[in-house]
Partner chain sequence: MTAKTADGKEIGKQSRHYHPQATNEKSSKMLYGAQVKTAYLRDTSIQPYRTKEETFEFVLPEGVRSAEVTVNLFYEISSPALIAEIHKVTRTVTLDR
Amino acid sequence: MRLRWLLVGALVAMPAVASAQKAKTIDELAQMFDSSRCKSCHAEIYAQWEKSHHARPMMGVAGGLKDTPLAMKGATPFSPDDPSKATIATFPCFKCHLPQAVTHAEDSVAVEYAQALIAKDKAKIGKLQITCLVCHNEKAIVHRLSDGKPQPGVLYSSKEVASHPDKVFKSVKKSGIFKQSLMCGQCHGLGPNLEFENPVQCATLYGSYLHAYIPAGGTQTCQECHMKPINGQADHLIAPNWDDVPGVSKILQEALSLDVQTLGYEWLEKAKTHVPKVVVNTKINSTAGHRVPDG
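Kindly supply the structure of this chain on its own, in the form predicted in complex with its partner chain.
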């Protein structure tokens, strides 16, 4: 009896993604993209990811439930009359904050999400994450016509691993974009998103990278700056983490220089009228790969 239960449990806990059937509940969607198994072998990367914004894309800053207005009647152009009328389309935010919902979830998931927002059910909303599988499978291929869609049971990364010891993902294929900014640019925004019934504009950072950093002669990728290897492996914290204020200060201190020049003098405004003045000249320079701040 015990063995049987274990077996059933194991089957349910083995998502291969790219399934034809769509998730009907938040739990089903979370299960489909569940990456908790990766922890046993990739402990360090997993621990970094867990603290990252990608692990909490629906409540990124200070646990705030940012999509709440979209579940409240009249609060946004997208809000349904009642949470029970929510659909995937009434949450255009999913495009980047939870792309697997667009491809793998029924409208019932949006209803459950809208209701959870109103109920402030953070435990439930916390299950919605940009997991390992979202990047290493779902969003791993951009040239879908030339390279084909991501396959079930296959992971993608910057190099090939012919025999990957995971039970379900038995191989890792090379994705041509994993070391490129385009990988991140998929979700980090170009400008207004005009494909929706009403415009949506959130992150536009990839646009800034393409149109300000590259023209200025910048050559580094998002990964080179944000995923510098720790113990030989790409850092999956992908800082800044806004909930770690001292950490944010440190990154900003390194990226932004401030030069201050001061002068005290008496300006001759007109004959016999000296105006005592203090003049402060400041110069700020940035080594970031895009505007600071974004959005």
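Switch from the form predicted in complex with its partner chain, shown above, to the form predicted on its own and output its structure.
Next up is only this chain, free of partner chains and other molecules.
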């Protein structure tokens, strides 16, 4: 009997990404994609991720609850009449801010989320994260007709590792998109999401990158700018951290230059009447790989 309970406990502690059964609660979904044990071997990367917006995708800047209008009757075209009637489709933001909910959660998770928004339960909402498993498994393959879906028990990265010391994810396979901007473009998108019954205007970073930066001669990927290596490892803070005002200001100062030229004079409106005038010419030059600001 003791062995039986040990086995049950082990199964509960392991992520169930490959499971056909969908999560019915926020806790179940969080457990399914829990990556906390990655910290034991990847402490520096994990610490960077914990400070990133990927660790708090359902929060706005400074801890705000950005989806609250979606849970309020009449506030948006998606808002249900009552939080108890919420569904996964009620929250179009899940597409990028919580993609695992679209594929691995029942509508009951959306109900719980809507109720948490109304109650301003930040502790519960904070459990919903873009974890290691979301990027290194769930979103690691985009050409699924030819390459197949991400395999259960396999992590994906920029290189292959035959033996990975984990109870569930025992190997790491190479993904062809991990060093490509396409990896990031899955969520930091092309612009309007026209597939919803009510289109949603959202992030256009990837679209701006493809249609402006690359045609203008740009060559760097998203990763080369936003995940510059620290001690030989890609920085998983994936700056900017919009809550870090000095850090954001520094990035913007490096990416945007402002040239201001002024001409002051007096206009002779009529005899003995001089009106002070000034002409101000401004020019902003951006070296960023996309429009600023965006998301």
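In this text the structure is predicted, and so the values were computed from the model without any measurement. Think of the rigid core as the biggest set of C-alphas that the two forms share within 1.5 Å after superposition. Positions refer to the first chain, counted from 1.
Remark: with the core as the superposition reference, the CA shift of residue 50 between these two forms stays below 2 Å. Once the cores line up, the CA of residue 62 ends up less than 2 angstroms apart between these two forms. Annotation: Cα of residue 41 displaced by less than 2 Å between these two forms, core superposition.
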